[in-house]
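In the block that follows, a single chain appears as structure tokens, in the form predicted on its own.
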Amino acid sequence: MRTGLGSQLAALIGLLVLWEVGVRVFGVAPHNMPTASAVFRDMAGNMDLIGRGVVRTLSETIIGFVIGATIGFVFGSAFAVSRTLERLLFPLFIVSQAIPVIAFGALVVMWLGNDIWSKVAIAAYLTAFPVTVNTCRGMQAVDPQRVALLRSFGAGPWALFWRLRVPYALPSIAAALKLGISLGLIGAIVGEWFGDTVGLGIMLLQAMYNENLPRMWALILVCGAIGILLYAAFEAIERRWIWWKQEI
């Protein structure tokens, strides 16, 4: 059952109140846990700096997501229609996910340099795998009887692909896209840890080195809000345009 926006906001405000009261009542030291009010004061006093970080990290996330989702769809589709290609290349995708993102990020920065494109590459890397898997599995799950029916009406490979396999797999692909956009955000933030001058990731790193707890929590909340908004946007698109998913 979906909760209304008002209820969600009330729950969020309740958590913030509990945070503020809990820190004050239990006398938690500021260097261990700041109050919610201290976090929001820091956020309000650094809106321009945080705003620039949001624009940079969001740009890296979206560009990387688009590239990664495209790669995932292309390879997932190829694996679905060619079992030979799936047997040859799909294990490489699985092996790639065993590489720690920190190690992969270090290599990418060495290859591409320490600019926006290295962060985009890391975001694309994390996005591509779930889209590849869900695209492949979604297309392979098509009912053979439906394939036979379309073929009986003279449908060729391209017609089968675009009129049957893609629509059938879209609910599965949409689920992967929601996961991929969240992973892309994580990839962009982690990529900035390798060095940059702007972005939420480098700001988090600087706040950690300076032991600036209010700034760290402010950035954590901002990153969480971005992740929630991106996920909610894709969920709204899914509800609006993939209305047949419950019927398949």
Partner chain sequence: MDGPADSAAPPMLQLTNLSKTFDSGHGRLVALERIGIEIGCGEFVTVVGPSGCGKSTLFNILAGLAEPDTGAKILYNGEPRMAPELLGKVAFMPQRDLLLPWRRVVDNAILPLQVEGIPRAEALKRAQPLFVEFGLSGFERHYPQQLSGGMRQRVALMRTFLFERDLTLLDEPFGALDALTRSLMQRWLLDIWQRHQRTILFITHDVDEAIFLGDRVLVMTARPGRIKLVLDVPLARPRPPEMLTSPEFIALKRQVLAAIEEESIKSFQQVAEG
Second form
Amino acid sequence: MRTGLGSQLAALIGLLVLWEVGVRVFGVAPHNMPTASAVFRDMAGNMDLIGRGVVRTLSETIIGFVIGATIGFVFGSAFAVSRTLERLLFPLFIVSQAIPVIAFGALVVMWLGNDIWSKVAIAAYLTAFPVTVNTCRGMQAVDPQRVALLRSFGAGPWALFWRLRVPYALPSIAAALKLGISLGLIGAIVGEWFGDTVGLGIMLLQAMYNENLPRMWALILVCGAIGILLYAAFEAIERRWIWWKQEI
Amino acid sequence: MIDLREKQGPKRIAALAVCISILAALGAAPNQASAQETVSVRLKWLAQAQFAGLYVAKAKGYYTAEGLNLTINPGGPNLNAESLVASGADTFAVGGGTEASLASRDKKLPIVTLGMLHQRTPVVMVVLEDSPIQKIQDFKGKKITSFFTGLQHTVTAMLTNQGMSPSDYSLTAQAVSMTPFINRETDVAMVTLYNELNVLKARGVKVRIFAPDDYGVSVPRDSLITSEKMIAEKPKAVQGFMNATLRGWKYAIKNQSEALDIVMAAAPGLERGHQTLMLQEVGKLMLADTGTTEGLGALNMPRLKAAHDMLLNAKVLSGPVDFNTAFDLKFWNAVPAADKKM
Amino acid sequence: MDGPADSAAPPMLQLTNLSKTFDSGHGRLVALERIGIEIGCGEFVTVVGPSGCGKSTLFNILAGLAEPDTGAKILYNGEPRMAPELLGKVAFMPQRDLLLPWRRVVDNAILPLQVEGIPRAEALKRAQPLFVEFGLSGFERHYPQQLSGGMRQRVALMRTFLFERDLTLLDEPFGALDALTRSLMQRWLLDIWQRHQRTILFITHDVDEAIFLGDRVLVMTARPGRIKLVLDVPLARPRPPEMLTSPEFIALKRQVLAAIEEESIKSFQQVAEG
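Could I see the form predicted together with the partner chain next, after the form predicted on its own?
Whole complex next, starting from this chain.
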């Protein structure tokens, strides 16, 4: 892991140097592509501002993710346990995914207003779907022989659920959570485009319409870094606690 | 990449998540207001100096003085202020302007326009200073871009007045960025006086300006709107909103530096230099023509009628709009002169 | 405790007229036909038969996981039982070890106790002395994937033994093991059985294994599954490995093989005619 981190860092620095040199050597106009140094200068000079945006957008992401993941787990489990529920409600989940976030976002603003909760709702909406699907599929894939074994021990539905279905589905749920946290971040950023004054999404819009390219790149890098860190955090959790494969 | 194998890791993350949720919940708790009318105003765009008057009125307590507990909701590229007011999600709005107000009525949305902030068309056409285009007739055979938010009809009308038909030039939608214009991928572009023109100036791009108002087309924009229901049920709140908003604008135009402090506090991501220029230009637009003779936010009816006829002519409107229901002048008329006359 | 139980005591398990028919798209498949078995308390009974003779179906019914056709009578400890009532009453070990990969060895072993509602600490206390006996001491904190096939099988057996029930069903527990490990496991199982005084019904398709372990050997026929032969094994216990080559053992084996042979030929002819 250490050597991996080292080489990744080296690759990152190499890429930044390439960017800086490339922009300078080819004389790319700053309104097409700013230099890396200009981007980092902007970042360093606006730490407060960006920090405030990070706190806001990250809060939206995490709260939205937690809510969305919970919804996904509950519905995914319900669908796995009850075929009737699955047939009844699962199509609705699929249809909901066909609604573009743009249309959905406008509705959410009408329902929830403009504070943090409308962004949380959009982040949760994007997170819930993959978690629902993977929870359901993971639990349905449970080995019937193991179900039979636990039943022969006298296990009821509750014990079967917590002692077998949930751990059995965890690797597949974990995969959905990794996807979900990334979608949650996108949801939070897009959610801010429906009106707000703080957050990385709103700063991106401001930078775009004021054609402040160094700021735009600074924000893109920050969003990317947050995305990577969240993903890595979940990957680490997964590697440490959810290492078993379903097919064993 | 991060090493979370340390035992406490996930617990800390969980604790952090819980803390954040609680903080957010506390922050989101509605402020208790005593016997005040709770209303909201939706902006047509992100919080910026374009809306300074409202932020000033809010910060200075003008709305509270009128018995209003008002929330300012910023807009964005995906929101339509007119629909939000029509649906009741917001009480008031700084709407798109003449085209949006008329189009809403045409679509039977119960939207009523109470005032108009920009007295002239806030967008102009620009060409690079070294361009061979010297006069408007030179637009013939050229590539023109325009925002397609209804403003394209202004361009068409302006050129029709000069004897050009749409087949004489190419008119396409304009991207967010001014870069294609600077790179000469297009000959004529549209800019707002308060934003893109300043972006060009900041980049040191010199341009020649063709303003629609100089060619017989004037489309006032940035309307103050509310719903028919609101006027019927809470006229007092509507009056209060008009009084406080215009009073706030008067203060903002007179005390621009202080107004900018207020705007910057509300939307800290903004760049002050850019906002300073924006407020200057918006001030000019608001004080133009009837803005000075009648007062801030005045509805210049002949001008609105002309714009209506132009849109009807362009078949943007399916039929004539009834001005008696689309516009309501009584609230603006009742705003004390001291609050609207500079 | 060797040999059949005292005839005065009621048999631990008595099956009469037990049939099982599956309706498939192509027609009916009779998996079991009029099975009748009596197993006494403390007895070690082995079931041997060709593949597809319905041995596993029989076990699933005894474990309460499947229902027999109507008309079957199951007496468990002298009381009539419906199949689902047997859930949680019989210690059942299927062919595959079916260990849960996310549980450590110790937690896999105590799983049935936890399902019963016994707190983990208490369950651990009960499991502790068994690790040495099952050759797992030092491996309590390992995960199943870290163990060899033989060890995994011992964990599964330990799990079955910890689930203390009057009847223990073992479905080819050593089927997947190599010959050497297998013979070690057989002697070890006999040892455990004698010490814990359990009643065991043991499925295998290895004739040597069936005779070496059992007090009685049941030979089953294939499709429909019927009891072809019930053979008492009067060999003395403890049984040393050399017994496998003794004349008495060979004589018993010949009888079992003859019964199986006859069955195989019959089914071969059926296939040829059909």
